[in-house]
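Have a look below at one chain only, the form predicted on its own, in structure tokens format.
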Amino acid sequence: MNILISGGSGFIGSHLCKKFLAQGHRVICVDNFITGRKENVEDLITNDNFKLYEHDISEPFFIESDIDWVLHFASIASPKDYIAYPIKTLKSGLLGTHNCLGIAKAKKAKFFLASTSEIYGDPDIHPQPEEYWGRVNSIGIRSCYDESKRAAEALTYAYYRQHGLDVRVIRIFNTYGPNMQADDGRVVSNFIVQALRSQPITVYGQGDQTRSFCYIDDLIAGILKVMGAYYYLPINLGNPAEFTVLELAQLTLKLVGANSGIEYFPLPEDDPKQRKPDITKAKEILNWQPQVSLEQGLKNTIAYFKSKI
């Protein structure tokens, strides 16, 4: 197949642009590199079937070539960049997404949105099934992240319904792994090189705020699965093990062997207290659940960022 993956150097879309190839399919990775790293994908570079664009999905994009399928994936999407860019992230949802729609329908391909659990806001249900409307503060400093979202889903079946455009919509929860930033903000990566650096672990609030958290093969194995299946409403890939922030941050300085303690700051505004995916439906229509425990991925993603700071 020819594959379209916008953000295709990001940290979950240099894992996809990896897997396709290894599958033998051919892969276009479009990317402005604001948040993805060129170098997740070089060693990929002189692969016959893999073709690399610097270019912003929020700007109009043509392509030639047949297209068989186009995955969303360019977002900004760690609370510490899009706070910094507010507005490229709203553009990367709702102008990027329309991009990647008209591309869709111009090349009668089927299309992937990356979506998120953050479109649950600040939950009032636990865990979050796909049914709830969320619970969003339209003008909060992470409404930039969570709006561009819940307003990409909404373009997306806009176009299931008024094209007949064949979609999936996955809502991820929090993944972590190798090709992470090393400053992108994200609470396994702040904690691991902290850690590593023998800084103190930063926690907000009294890190009693919970979280759940996937391995990213774990989530790959997902995306597949969601390709495979003829299901065009949204389904949760996440892990419904629930660990606090605390519970996470001492995990980790366990298993990286520092002592380097735990500092306290004030929560986040619109900070969510608890996050839990209810993947009844994965179950259910995928077969698919998280096989990857935290501590095993967490060993794996320390030994990255290890050979990278």
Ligand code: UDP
The other form holds:
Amino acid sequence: MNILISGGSGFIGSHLCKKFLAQGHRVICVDNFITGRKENVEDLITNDNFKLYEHDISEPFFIESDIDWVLHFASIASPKDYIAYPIKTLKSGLLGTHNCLGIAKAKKAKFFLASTSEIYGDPDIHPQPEEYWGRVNSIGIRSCYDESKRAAEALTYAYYRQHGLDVRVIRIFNTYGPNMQADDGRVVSNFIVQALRSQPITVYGQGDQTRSFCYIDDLIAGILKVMGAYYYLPINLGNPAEFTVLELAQLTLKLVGANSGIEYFPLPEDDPKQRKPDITKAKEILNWQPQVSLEQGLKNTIAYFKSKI
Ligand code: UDP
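Target state, the form predicted together with the named molecule; input state, the form predicted on its own:
Starting with the chain above, the whole complex follows.
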């Protein structure tokens, strides 16, 4: 198949590019490198089945070749980055999704949207099933991400209803692993890099807020299953094992073997207090569930960052 991935040099996109090439597909990677890194796909550039376009997907993109799948992963996805670039974040969620849908429609391709658990906002239902509509502050500092992803879902289902486009939508819960950026500000990368540098771990708030951390290999396996399934509604992909941020800090210090301690900082505005996916649908429809424990995934990620910093 010919597979177009927007955001193909980002954290998740780069793993997908590698996977599809290994399966013998041709990959067209579109990225503007605002948060994605060329380094993540450097070893693919000599592969004849891989084509890299430096392009901002919020601008129209035209391509001659046939396309079988369009996967829209381009997004500024870390709170630190999307708060710094709110307009670009909105544009990739709104205009980028529209452009990718347009390509899929023109090429009669299937469309895949990488949506997010952030569409649930700061949830008052726990764990979050796909039927939950969310609790989002439409004008808060996270709204550029949350609302553009919500609109991206709305656009996707508008194309499904109006044009009969074949669509898949996943809602990704906190995912971590190799190819994350050391300075993207997310909790796992921050904590590992701080521990490796013998710096204190920066916990925001009391650290009693929870997240559920999915290792990248598990997420990639889930994405491949969603692509192969005949199911067009959104599916949560994430690891339901829930941890407080403080537990993550302590585990990271232990696994790195650091004793740099913990420093507390104010909790950022609208930071969700709890997050954990209900993955009943993924289990039933895809026969998928995460296999990698937090401890094992952290060990792999620590080894990656050790080689990078
Ligand atoms: N967090 C933290 N210290 C950090 C970075 C993040 O305590 O150095 C917290 C953050 O406030 C949030 C959680 O860790 O409660 C996850 O943050 P992240 O930026 O990874 O993503 P989010 O799940 O909020 O989108």
